[in-house]
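There is one chain below, alone, in C-alpha coordinates, taken in the form predicted on its own.
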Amino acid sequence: MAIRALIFDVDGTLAETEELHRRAFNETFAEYGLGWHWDRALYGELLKTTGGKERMLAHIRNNAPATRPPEDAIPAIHRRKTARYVELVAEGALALRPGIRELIEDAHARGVRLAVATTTNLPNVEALCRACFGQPADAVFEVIAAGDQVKAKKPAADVYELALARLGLAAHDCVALEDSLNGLLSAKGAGLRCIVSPGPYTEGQDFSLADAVVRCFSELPAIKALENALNPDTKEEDNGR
(Lines of atoms letter the chains of each structure in order from A and count residues from 1; the text may use other names and numbers.)
(Lines give C-alpha, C1' and ligand atoms only; values in the text may rest on other atoms or scores of the structure.)
(Ligands and ions follow the chains in the order given, each with its own letter.)
Protein backbone atom coordinates (compact mmCIF):
# COMPACT_ATOMS: atom_id res chain seq x y z
CA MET A 1 0.00 0.00 0.00
CA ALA A 2 1.48 3.35 -1.07
CA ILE A 3 2.57 5.70 1.70
CA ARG A 4 1.01 9.12 1.23
CA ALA A 5 2.24 10.72 4.46
CA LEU A 6 4.70 10.21 7.30
CA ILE A 7 3.69 11.37 10.78
CA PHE A 8 6.62 11.94 13.14
CA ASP A 9 6.77 12.05 16.89
CA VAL A 10 9.23 14.74 18.02
CA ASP A 11 10.99 14.09 21.35
CA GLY A 12 13.16 11.00 21.00
CA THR A 13 12.17 10.46 17.35
CA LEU A 14 13.28 13.51 15.38
CA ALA A 15 16.05 14.12 17.91
CA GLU A 16 17.24 12.75 21.24
CA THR A 17 15.80 15.63 23.22
CA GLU A 18 15.15 14.15 26.63
CA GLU A 19 18.48 15.02 28.25
CA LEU A 20 18.00 18.61 27.13
CA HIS A 21 14.47 18.63 28.53
CA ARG A 22 15.81 17.19 31.80
CA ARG A 23 18.44 19.93 31.98
CA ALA A 24 15.80 22.60 31.31
CA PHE A 25 13.56 21.18 34.02
CA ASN A 26 16.37 21.09 36.59
CA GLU A 27 17.58 24.60 35.79
CA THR A 28 14.02 25.88 36.08
CA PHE A 29 13.49 24.09 39.37
CA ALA A 30 16.64 25.75 40.71
CA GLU A 31 15.44 29.14 39.47
CA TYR A 32 12.19 28.71 41.37
CA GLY A 33 13.98 27.45 44.51
CA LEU A 34 12.09 24.16 44.54
CA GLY A 35 15.02 22.00 45.58
CA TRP A 36 14.00 19.40 42.98
CA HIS A 37 16.58 17.55 40.89
CA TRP A 38 15.52 14.91 38.41
CA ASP A 39 18.39 12.47 37.80
CA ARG A 40 18.32 10.08 34.85
CA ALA A 41 16.68 7.24 36.80
CA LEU A 42 13.93 9.44 38.22
CA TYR A 43 13.35 11.16 34.89
CA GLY A 44 13.07 7.79 33.17
CA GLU A 45 10.24 6.89 35.53
CA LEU A 46 8.55 10.26 35.10
CA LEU A 47 8.63 9.91 31.31
CA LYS A 48 5.97 7.24 31.66
CA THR A 49 3.68 10.23 32.23
CA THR A 50 3.31 12.24 29.03
CA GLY A 51 3.35 16.03 29.14
CA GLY A 52 5.63 18.30 31.14
CA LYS A 53 2.98 19.78 33.41
CA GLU A 54 1.53 16.34 33.99
CA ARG A 55 5.02 15.03 34.77
CA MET A 56 5.52 17.67 37.46
CA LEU A 57 2.18 16.80 39.03
CA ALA A 58 3.12 13.11 38.94
CA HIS A 59 6.36 13.94 40.76
CA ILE A 60 4.41 15.71 43.50
CA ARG A 61 1.88 12.90 43.73
CA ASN A 62 4.27 9.95 43.61
CA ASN A 63 7.50 11.20 45.19
CA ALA A 64 6.23 13.62 47.85
CA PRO A 65 9.00 16.25 47.47
CA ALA A 66 9.56 18.52 50.48
CA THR A 67 8.73 21.62 48.43
CA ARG A 68 5.41 21.61 46.63
CA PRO A 69 4.37 24.62 44.57
CA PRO A 70 0.65 25.36 44.39
CA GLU A 71 -0.96 23.37 41.60
CA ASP A 72 -2.02 26.57 39.84
CA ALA A 73 1.67 27.60 39.66
CA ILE A 74 2.62 24.54 37.60
CA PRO A 75 1.69 26.06 34.19
CA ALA A 76 3.89 29.12 34.81
CA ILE A 77 6.83 26.97 35.92
CA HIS A 78 6.40 24.82 32.85
CA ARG A 79 6.27 27.87 30.57
CA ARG A 80 9.60 28.99 32.01
CA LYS A 81 11.00 25.49 31.47
CA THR A 82 9.84 25.60 27.84
CA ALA A 83 11.54 28.99 27.38
CA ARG A 84 14.78 27.61 28.81
CA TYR A 85 14.58 24.55 26.56
CA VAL A 86 14.11 26.79 23.53
CA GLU A 87 17.18 28.80 24.60
CA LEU A 88 19.27 25.64 24.91
CA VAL A 89 18.14 24.38 21.50
CA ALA A 90 18.96 27.74 19.92
CA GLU A 91 22.46 27.49 21.40
CA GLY A 92 23.05 24.40 19.27
CA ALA A 93 22.64 21.74 21.93
CA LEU A 94 20.57 19.44 19.73
CA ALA A 95 21.02 17.31 16.60
CA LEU A 96 18.67 15.19 14.50
CA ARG A 97 18.79 11.45 14.98
CA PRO A 98 20.76 9.67 12.23
CA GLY A 99 18.65 8.99 9.15
CA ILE A 100 15.90 11.52 9.92
CA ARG A 101 17.16 14.25 7.61
CA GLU A 102 17.64 11.82 4.72
CA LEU A 103 14.17 10.31 5.16
CA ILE A 104 12.52 13.73 5.24
CA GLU A 105 14.44 14.89 2.17
CA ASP A 106 13.45 11.75 0.27
CA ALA A 107 9.82 12.20 1.31
CA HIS A 108 9.86 15.77 -0.01
CA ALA A 109 11.42 14.60 -3.27
CA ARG A 110 8.79 11.88 -3.74
CA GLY A 111 5.77 14.00 -2.81
CA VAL A 112 5.11 12.12 0.42
CA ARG A 113 3.46 14.53 2.84
CA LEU A 114 4.94 15.20 6.28
CA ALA A 115 3.27 15.79 9.62
CA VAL A 116 4.06 15.87 13.32
CA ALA A 117 2.01 14.33 16.12
CA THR A 118 3.64 15.14 19.42
CA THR A 119 2.99 15.49 23.12
CA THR A 120 5.27 18.51 23.30
CA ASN A 121 4.08 22.04 22.57
CA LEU A 122 4.42 24.21 19.48
CA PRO A 123 7.33 26.39 20.71
CA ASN A 124 9.44 23.27 21.25
CA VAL A 125 8.68 21.99 17.74
CA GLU A 126 9.48 25.39 16.26
CA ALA A 127 12.78 25.63 18.16
CA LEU A 128 13.87 22.16 17.04
CA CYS A 129 13.07 22.83 13.38
CA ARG A 130 14.86 26.17 13.31
CA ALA A 131 17.92 24.70 15.02
CA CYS A 132 18.12 21.39 13.15
CA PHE A 133 16.64 22.22 9.73
CA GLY A 134 17.36 25.95 9.61
CA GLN A 135 13.71 26.53 8.71
CA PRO A 136 10.45 27.25 10.53
CA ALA A 137 8.43 24.19 11.44
CA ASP A 138 5.73 24.81 8.84
CA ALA A 139 8.36 24.85 6.08
CA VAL A 140 9.36 21.29 7.01
CA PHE A 141 6.02 19.79 8.06
CA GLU A 142 2.71 20.45 6.36
CA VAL A 143 0.76 19.58 9.51
CA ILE A 144 1.75 19.98 13.16
CA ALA A 145 -0.50 18.44 15.81
CA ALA A 146 0.79 19.23 19.30
CA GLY A 147 -0.05 18.06 22.78
CA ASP A 148 -1.50 21.39 23.86
CA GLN A 149 -4.06 21.18 21.03
CA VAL A 150 -5.83 18.00 22.17
CA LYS A 151 -7.84 16.91 25.18
CA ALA A 152 -5.83 13.79 26.00
CA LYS A 153 -2.12 13.22 25.40
CA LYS A 154 -0.37 10.02 24.38
CA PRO A 155 -1.02 7.10 24.86
CA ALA A 156 -4.47 8.41 23.89
CA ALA A 157 -4.94 8.54 20.11
CA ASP A 158 -6.11 12.19 20.06
CA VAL A 159 -3.00 13.83 18.64
CA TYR A 160 -2.64 11.31 15.79
CA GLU A 161 -6.33 11.63 15.01
CA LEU A 162 -5.86 15.41 14.85
CA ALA A 163 -2.91 15.00 12.46
CA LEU A 164 -4.96 12.69 10.22
CA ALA A 165 -7.88 15.12 10.20
CA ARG A 166 -5.62 18.01 9.21
CA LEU A 167 -3.99 15.92 6.50
CA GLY A 168 -7.38 14.80 5.25
CA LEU A 169 -6.07 11.26 4.88
CA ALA A 170 -7.14 7.85 6.14
CA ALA A 171 -4.93 6.04 8.63
CA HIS A 172 -4.00 3.35 6.09
CA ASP A 173 -2.44 6.03 3.86
CA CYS A 174 0.04 7.07 6.55
CA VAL A 175 2.87 5.71 8.68
CA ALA A 176 3.82 6.90 12.16
CA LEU A 177 7.41 6.99 13.41
CA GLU A 178 7.90 6.70 17.16
CA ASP A 179 10.40 5.90 19.89
CA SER A 180 8.24 4.98 22.90
CA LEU A 181 5.47 2.63 24.00
CA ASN A 182 3.14 5.55 24.76
CA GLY A 183 3.67 6.86 21.25
CA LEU A 184 3.17 3.43 19.71
CA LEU A 185 -0.11 2.96 21.60
CA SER A 186 -1.27 6.39 20.47
CA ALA A 187 -0.48 5.66 16.82
CA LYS A 188 -2.09 2.22 16.85
CA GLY A 189 -5.13 3.65 18.62
CA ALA A 190 -5.59 5.93 15.61
CA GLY A 191 -5.33 2.92 13.27
CA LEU A 192 -1.86 3.76 11.93
CA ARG A 193 1.00 1.56 10.91
CA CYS A 194 3.91 2.42 13.17
CA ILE A 195 7.68 1.97 13.01
CA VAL A 196 9.60 2.32 16.26
CA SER A 197 13.25 3.11 16.93
CA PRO A 198 13.82 3.12 20.70
CA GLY A 199 16.00 5.70 22.42
CA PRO A 200 18.03 5.65 25.64
CA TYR A 201 14.96 6.18 27.82
CA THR A 202 12.69 3.74 25.97
CA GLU A 203 14.91 0.72 25.30
CA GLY A 204 13.36 -2.40 26.76
CA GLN A 205 9.75 -1.25 26.44
CA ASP A 206 7.24 -3.62 24.86
CA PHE A 207 7.03 -2.82 21.14
CA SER A 208 5.27 -6.02 20.11
CA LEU A 209 2.42 -4.01 18.55
CA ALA A 210 4.80 -2.17 16.20
CA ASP A 211 4.71 -2.96 12.49
CA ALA A 212 8.51 -2.78 12.51
CA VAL A 213 11.24 -2.01 15.03
CA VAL A 214 14.65 -0.73 13.96
CA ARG A 215 17.76 -0.03 15.98
CA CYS A 216 18.26 3.33 14.31
CA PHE A 217 16.35 5.42 11.78
CA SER A 218 19.51 5.39 9.66
CA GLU A 219 18.27 1.94 8.58
CA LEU A 220 15.36 3.76 6.88
CA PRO A 221 16.97 6.68 5.02
CA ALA A 222 14.44 6.59 2.17
CA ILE A 223 10.77 5.83 1.55
CA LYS A 224 11.65 2.59 -0.25
CA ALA A 225 13.56 1.32 2.79
CA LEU A 226 10.62 2.22 4.99
CA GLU A 227 8.23 0.35 2.70
CA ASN A 228 10.53 -2.67 2.80
CA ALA A 229 10.56 -2.58 6.60
CA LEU A 230 6.77 -2.64 6.60
CA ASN A 231 6.58 -5.38 3.96
CA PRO A 232 9.47 -7.80 4.59
CA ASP A 233 7.95 -10.48 2.34
CA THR A 234 7.99 -8.06 -0.59
CA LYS A 235 11.59 -7.19 0.21
CA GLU A 236 12.55 -10.86 0.11
CA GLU A 237 10.79 -11.26 -3.26
CA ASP A 238 12.58 -8.18 -4.63
CA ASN A 239 15.91 -9.57 -3.47
CA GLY A 240 15.06 -12.90 -5.05
CA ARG A 241 14.58 -11.27 -8.41
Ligand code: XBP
The other form holds:
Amino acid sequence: MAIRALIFDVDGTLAETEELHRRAFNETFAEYGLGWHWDRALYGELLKTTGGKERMLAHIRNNAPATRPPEDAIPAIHRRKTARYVELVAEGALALRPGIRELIEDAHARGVRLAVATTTNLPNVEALCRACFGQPADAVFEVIAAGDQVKAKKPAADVYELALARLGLAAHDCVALEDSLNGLLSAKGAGLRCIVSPGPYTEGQDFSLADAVVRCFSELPAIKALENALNPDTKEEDNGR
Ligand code: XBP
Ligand code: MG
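Could you output the structure for the form predicted in complex with the ligand, given that the previous block was the form predicted on its own?
First the chain shown before, then all remaining chains and molecules of the complex.
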Protein backbone atom coordinates (compact mmCIF):
# COMPACT_ATOMS: atom_id res chain seq x y z
CA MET A 1 0.00 0.00 0.00
CA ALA A 2 1.69 3.21 -1.19
CA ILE A 3 2.36 5.70 1.59
CA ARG A 4 0.46 8.92 0.85
CA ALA A 5 1.25 10.74 4.10
CA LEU A 6 3.51 10.59 7.14
CA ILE A 7 2.04 11.75 10.45
CA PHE A 8 4.70 12.77 12.98
CA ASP A 9 4.45 12.91 16.72
CA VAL A 10 6.39 15.91 18.10
CA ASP A 11 7.85 15.44 21.58
CA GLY A 12 10.41 12.68 21.54
CA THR A 13 9.96 12.08 17.80
CA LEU A 14 10.80 15.25 15.85
CA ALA A 15 13.20 16.16 18.66
CA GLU A 16 14.09 15.06 22.17
CA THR A 17 12.12 17.85 23.89
CA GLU A 18 11.19 16.47 27.29
CA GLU A 19 14.23 17.72 29.18
CA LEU A 20 13.42 21.23 27.93
CA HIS A 21 9.76 20.80 28.91
CA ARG A 22 10.92 19.62 32.35
CA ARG A 23 13.14 22.74 32.70
CA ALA A 24 10.25 25.01 31.65
CA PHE A 25 7.93 23.31 34.16
CA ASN A 26 10.46 23.62 37.01
CA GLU A 27 11.29 27.26 36.27
CA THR A 28 7.57 28.07 36.19
CA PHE A 29 6.93 26.22 39.46
CA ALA A 30 9.71 28.29 41.05
CA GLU A 31 8.20 31.51 39.68
CA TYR A 32 4.85 30.57 41.24
CA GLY A 33 6.54 29.63 44.53
CA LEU A 34 4.99 26.13 44.45
CA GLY A 35 8.03 24.44 45.93
CA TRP A 36 7.67 21.71 43.25
CA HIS A 37 10.71 20.24 41.50
CA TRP A 38 10.22 17.45 38.95
CA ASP A 39 13.50 15.49 38.76
CA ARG A 40 14.09 13.01 35.93
CA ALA A 41 12.74 10.04 37.84
CA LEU A 42 9.50 11.81 38.87
CA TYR A 43 9.08 13.33 35.41
CA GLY A 44 9.50 9.88 33.84
CA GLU A 45 6.58 8.70 36.00
CA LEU A 46 4.49 11.81 35.29
CA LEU A 47 5.03 11.47 31.52
CA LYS A 48 2.61 8.56 31.61
CA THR A 49 0.00 11.33 31.79
CA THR A 50 -0.06 13.18 28.48
CA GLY A 51 -0.63 16.92 28.40
CA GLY A 52 1.08 19.46 30.65
CA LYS A 53 -2.10 20.59 32.40
CA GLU A 54 -3.21 17.00 32.95
CA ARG A 55 0.29 16.14 34.20
CA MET A 56 0.18 18.91 36.83
CA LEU A 57 -3.25 17.71 37.98
CA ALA A 58 -1.93 14.13 38.16
CA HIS A 59 0.97 15.37 40.32
CA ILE A 60 -1.48 17.04 42.73
CA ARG A 61 -3.79 14.03 42.87
CA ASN A 62 -1.17 11.25 42.97
CA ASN A 63 1.70 12.82 44.90
CA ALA A 64 -0.15 15.20 47.24
CA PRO A 65 2.54 17.94 47.21
CA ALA A 66 2.59 20.25 50.23
CA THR A 67 1.54 23.22 48.10
CA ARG A 68 -1.48 22.63 45.89
CA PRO A 69 -2.70 25.55 43.73
CA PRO A 70 -6.46 25.60 43.11
CA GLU A 71 -7.16 23.36 40.12
CA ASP A 72 -8.63 26.31 38.20
CA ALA A 73 -5.21 28.00 38.40
CA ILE A 74 -3.57 25.18 36.40
CA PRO A 75 -4.35 26.57 32.90
CA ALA A 76 -2.68 29.92 33.75
CA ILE A 77 0.39 28.18 35.20
CA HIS A 78 0.55 26.02 32.05
CA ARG A 79 0.31 29.09 29.78
CA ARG A 80 3.32 30.55 31.63
CA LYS A 81 5.21 27.26 31.23
CA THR A 82 4.45 27.27 27.51
CA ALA A 83 5.76 30.83 27.19
CA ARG A 84 8.98 29.80 28.97
CA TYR A 85 9.34 26.66 26.82
CA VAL A 86 8.90 28.73 23.63
CA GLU A 87 11.67 31.10 24.84
CA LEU A 88 14.01 28.18 25.53
CA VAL A 89 13.32 26.63 22.11
CA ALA A 90 13.92 29.99 20.41
CA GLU A 91 17.35 30.14 22.11
CA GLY A 92 18.31 27.10 20.00
CA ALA A 93 18.18 24.46 22.71
CA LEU A 94 16.65 21.79 20.43
CA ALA A 95 17.96 19.72 17.52
CA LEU A 96 15.92 17.42 15.27
CA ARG A 97 16.46 13.72 16.00
CA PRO A 98 18.91 12.13 13.54
CA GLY A 99 17.20 11.13 10.29
CA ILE A 100 14.09 13.31 10.74
CA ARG A 101 15.25 16.12 8.45
CA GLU A 102 16.32 13.71 5.70
CA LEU A 103 13.04 11.76 5.87
CA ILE A 104 10.96 14.95 5.70
CA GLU A 105 13.02 16.25 2.75
CA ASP A 106 12.61 12.94 0.90
CA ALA A 107 8.85 12.96 1.60
CA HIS A 108 8.59 16.50 0.20
CA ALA A 109 10.63 15.47 -2.87
CA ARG A 110 8.33 12.48 -3.50
CA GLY A 111 5.05 14.29 -2.90
CA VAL A 112 4.31 12.32 0.28
CA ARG A 113 2.14 14.62 2.39
CA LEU A 114 3.22 15.58 5.93
CA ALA A 115 1.19 16.06 9.10
CA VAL A 116 1.64 16.35 12.87
CA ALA A 117 -0.43 14.64 15.57
CA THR A 118 0.77 15.78 18.99
CA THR A 119 -0.33 16.27 22.58
CA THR A 120 1.67 19.45 22.98
CA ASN A 121 0.17 22.74 21.89
CA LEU A 122 0.46 24.84 18.74
CA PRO A 123 2.87 27.51 20.08
CA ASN A 124 5.32 24.74 20.98
CA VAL A 125 5.05 23.17 17.51
CA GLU A 126 5.53 26.57 15.87
CA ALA A 127 8.59 27.33 18.03
CA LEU A 128 10.19 23.96 17.23
CA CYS A 129 9.64 24.33 13.46
CA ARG A 130 11.03 27.86 13.37
CA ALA A 131 14.06 26.85 15.44
CA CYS A 132 14.81 23.49 13.80
CA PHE A 133 13.55 23.93 10.21
CA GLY A 134 13.91 27.70 9.96
CA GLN A 135 10.32 27.83 8.74
CA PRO A 136 6.83 28.28 10.20
CA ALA A 137 5.12 24.98 11.09
CA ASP A 138 2.62 25.26 8.21
CA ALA A 139 5.47 25.53 5.70
CA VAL A 140 6.75 22.12 6.80
CA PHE A 141 3.50 20.33 7.68
CA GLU A 142 0.30 20.53 5.68
CA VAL A 143 -1.80 19.50 8.69
CA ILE A 144 -1.14 20.07 12.41
CA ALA A 145 -3.41 18.35 14.94
CA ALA A 146 -2.31 19.44 18.43
CA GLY A 147 -3.02 19.81 22.13
CA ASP A 148 -6.48 20.97 23.15
CA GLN A 149 -7.93 20.64 19.63
CA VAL A 150 -9.14 17.22 20.79
CA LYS A 151 -11.14 16.31 23.90
CA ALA A 152 -9.20 13.15 24.70
CA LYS A 153 -5.39 13.25 24.42
CA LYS A 154 -3.13 10.28 23.60
CA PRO A 155 -3.39 7.30 24.12
CA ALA A 156 -6.91 8.10 22.81
CA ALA A 157 -7.03 7.99 19.00
CA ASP A 158 -8.62 11.46 18.70
CA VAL A 159 -5.58 13.46 17.58
CA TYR A 160 -4.62 10.98 14.85
CA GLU A 161 -8.25 10.79 13.72
CA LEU A 162 -8.28 14.60 13.52
CA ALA A 163 -5.08 14.57 11.41
CA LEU A 164 -6.56 11.95 9.05
CA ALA A 165 -9.81 13.93 8.70
CA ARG A 166 -7.89 17.11 7.89
CA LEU A 167 -5.73 15.23 5.37
CA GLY A 168 -8.83 13.63 3.87
CA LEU A 169 -6.98 10.31 3.81
CA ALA A 170 -7.78 6.85 5.13
CA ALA A 171 -5.62 5.35 7.87
CA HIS A 172 -4.21 2.70 5.53
CA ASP A 173 -2.76 5.45 3.29
CA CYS A 174 -0.65 6.88 6.12
CA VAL A 175 2.15 5.96 8.53
CA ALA A 176 2.63 7.38 12.04
CA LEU A 177 6.03 7.97 13.61
CA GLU A 178 6.15 7.87 17.39
CA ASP A 179 8.42 7.55 20.43
CA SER A 180 6.08 6.38 23.21
CA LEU A 181 3.52 3.74 24.13
CA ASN A 182 0.84 6.44 24.55
CA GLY A 183 1.57 7.62 21.02
CA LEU A 184 1.65 4.10 19.60
CA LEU A 185 -1.73 3.27 21.18
CA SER A 186 -3.19 6.48 19.79
CA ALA A 187 -1.94 5.76 16.25
CA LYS A 188 -3.07 2.11 16.35
CA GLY A 189 -6.42 3.19 17.77
CA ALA A 190 -6.86 5.29 14.64
CA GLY A 191 -5.96 2.29 12.46
CA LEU A 192 -2.55 3.56 11.33
CA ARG A 193 0.64 1.66 10.71
CA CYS A 194 3.13 2.99 13.27
CA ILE A 195 6.92 3.01 13.45
CA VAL A 196 8.40 3.66 16.89
CA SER A 197 11.85 4.88 17.88
CA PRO A 198 12.03 5.01 21.70
CA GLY A 199 13.83 7.81 23.52
CA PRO A 200 15.39 8.19 26.98
CA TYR A 201 11.99 8.51 28.70
CA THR A 202 10.25 5.73 26.76
CA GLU A 203 12.93 3.03 26.50
CA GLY A 204 11.58 -0.28 27.75
CA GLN A 205 7.88 0.47 27.18
CA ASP A 206 5.87 -2.25 25.43
CA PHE A 207 6.04 -1.59 21.67
CA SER A 208 4.77 -5.01 20.63
CA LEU A 209 1.87 -3.36 18.73
CA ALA A 210 4.29 -1.34 16.56
CA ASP A 211 4.61 -2.23 12.86
CA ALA A 212 8.34 -1.58 13.22
CA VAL A 213 10.69 -0.43 15.97
CA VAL A 214 13.97 1.28 15.08
CA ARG A 215 16.76 2.32 17.40
CA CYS A 216 17.10 5.62 15.58
CA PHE A 217 15.13 7.39 12.84
CA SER A 218 18.44 7.68 10.96
CA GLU A 219 17.66 4.09 9.91
CA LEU A 220 14.74 5.62 7.92
CA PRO A 221 16.31 8.57 6.03
CA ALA A 222 14.03 8.03 3.02
CA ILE A 223 10.54 6.81 2.15
CA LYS A 224 12.02 3.67 0.55
CA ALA A 225 13.75 2.73 3.81
CA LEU A 226 10.51 3.31 5.68
CA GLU A 227 8.59 1.06 3.26
CA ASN A 228 11.27 -1.62 3.68
CA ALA A 229 10.98 -1.37 7.46
CA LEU A 230 7.22 -1.92 7.12
CA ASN A 231 7.51 -4.74 4.57
CA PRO A 232 10.77 -6.54 5.40
CA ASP A 233 9.84 -9.64 3.31
CA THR A 234 9.38 -7.58 0.15
CA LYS A 235 12.55 -5.57 0.76
CA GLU A 236 14.30 -5.19 -2.58
CA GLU A 237 17.42 -7.30 -2.62
CA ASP A 238 20.24 -4.95 -1.81
CA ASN A 239 22.28 -5.18 -5.02
CA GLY A 240 25.40 -4.37 -3.11
CA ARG A 241 25.00 -0.63 -3.57
C1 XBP B 1 4.12 14.80 24.69
C2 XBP B 1 3.28 15.30 25.79
C3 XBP B 1 3.24 16.77 26.06
C4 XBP B 1 4.63 17.28 26.43
C5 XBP B 1 4.57 18.62 27.13
O6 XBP B 1 3.45 15.14 23.50
O7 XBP B 1 2.60 14.51 26.44
O8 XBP B 1 2.37 16.96 27.17
O9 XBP B 1 5.22 16.37 27.37
O10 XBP B 1 3.87 19.55 26.32
P11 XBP B 1 3.64 14.26 22.12
P12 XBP B 1 2.63 20.39 26.93
O13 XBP B 1 2.27 13.73 21.79
O14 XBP B 1 4.17 15.24 21.11
O15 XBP B 1 4.66 13.14 22.41
O16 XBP B 1 3.09 20.94 28.27
O17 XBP B 1 2.36 21.44 25.89
O18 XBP B 1 1.51 19.38 27.06
MG1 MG C 1 6.00 11.77 21.82
